[in-house]
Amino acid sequence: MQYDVIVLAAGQGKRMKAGRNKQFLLIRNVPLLVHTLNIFETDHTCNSIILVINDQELEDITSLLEQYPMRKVTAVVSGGQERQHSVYNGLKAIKLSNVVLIHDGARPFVKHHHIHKLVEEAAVKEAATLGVPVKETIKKVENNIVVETIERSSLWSIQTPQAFLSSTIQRAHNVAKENGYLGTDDASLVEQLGQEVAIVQGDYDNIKLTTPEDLIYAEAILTKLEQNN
């Protein structure tokens, strides 16, 4: 089943401490963002990529896309003040679509078969997200004191992509904007409509590169992927 994807690359990534947008950091001499875009560029079920960027980096993004041509990037749009606003801008750039994916530009290791399963679930249930069960013990802490140990069998760490019927996610964002609601992810906006969100189990390699240490993990994941191919 075909889909369109919004790739978010407008964040500042301050926790990476790189002095610039982490999307331009090199992994095996290739920019992080290129690794991510290639996932969708090489997926035959992807119709188009809407790339959301920081306006101040338009020249750098333009140069990057000239160096690494991506024929499926059909629009480059401006990000907003918050992630949710950036997604909203991306949605406005999508013309005709049944299923829309929303993905973090800093997650370069999602696999095609997980994307395909996600799209299938969204087509049936209107909304779906990738995730993995949490592995660590989770405790609620207040004022540096543990107040509760949370039973973890029902807890999942949520990833992207998240997938939605186009009409559903458009409505969710419109309602959130009207109500002044700012969610932690797009699935939470759909939850606010009373709509169920299906979970599709991904894998633990689908990390979001956030801190300098994550670059070490990225190298290890690439090595593993090379050994498995």
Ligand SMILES: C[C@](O)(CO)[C@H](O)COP(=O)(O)O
Contents of the next structure:
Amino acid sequence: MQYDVIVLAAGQGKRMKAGRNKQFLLIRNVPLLVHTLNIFETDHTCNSIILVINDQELEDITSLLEQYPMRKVTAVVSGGQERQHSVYNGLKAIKLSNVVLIHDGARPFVKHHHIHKLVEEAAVKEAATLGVPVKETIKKVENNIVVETIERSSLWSIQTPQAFLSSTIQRAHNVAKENGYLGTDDASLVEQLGQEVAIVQGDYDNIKLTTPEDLIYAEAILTKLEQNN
Ligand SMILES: Nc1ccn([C@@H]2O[C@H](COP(=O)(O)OP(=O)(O)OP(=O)(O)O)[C@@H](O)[C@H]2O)c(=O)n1
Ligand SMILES: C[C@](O)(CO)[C@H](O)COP(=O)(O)O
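In place of the form predicted alone, output the structure of the form predicted in complex with this ligand.
Below: every chain and molecule of the assembly, starting with the one above.
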């Protein structure tokens, strides 16, 4: 089943402490964002990629796309202050589409078979997200004191891509804007509508590069994926 994807690259990467947007950091000499875009560029079920960027980085992005041409990038749009605002701008650039995926530019290791499963699920359930069961014990802490140990069996770490019928996610973003609701992912906006979001189990390789040690981890994942191919 075909889909269109919004790839988000308009953040600042403050927690990475690299002094610049982490999307340009090199993993094995190739920019992080290029690794991510390649996943969709090489997926035969991906129709088009909407790339959301920082306006101030337009020149850098333009030269990156000259060096690494991406046939499927059909639009480059300006991001917003928060991730949710960037998605909102990306959604405005989506033409006619059935299933829309939203993906962090900083997640370069999602696998095609997980994307395909996610898209199939969204086509039936309207909204679906990738995720993995949490591996650690999670406690609620207040004033440096543990107040609760949360039952782990129902806890999942949520990843992207997240997939939606385009009408559903457009409505969810419009309603969130009207209500002043700001979420850390797009599935939560659909939850706010009172609609179900299905979970598709992905894998632990699909990390988001957030802090400096993730770069070392990313090199190791890349090595493992290459050895498996
Ligand atoms: N206003 C924003 C904020 C984030 N993102 C994108 O959303 C993804 C996930 O966000 P996160 O990892 O939090 O990235 P940053 O905002 O760049 O990082 P930080 O919070 O450390 O500054 C990233 O690919 C980032 O580029 C975006 O497009 N627009
Ligand atoms: C959407 C997300 O990737 C889900 O894990 C995440 O919420 C994005 O950014 P965050 O700022 O690290 O929460």
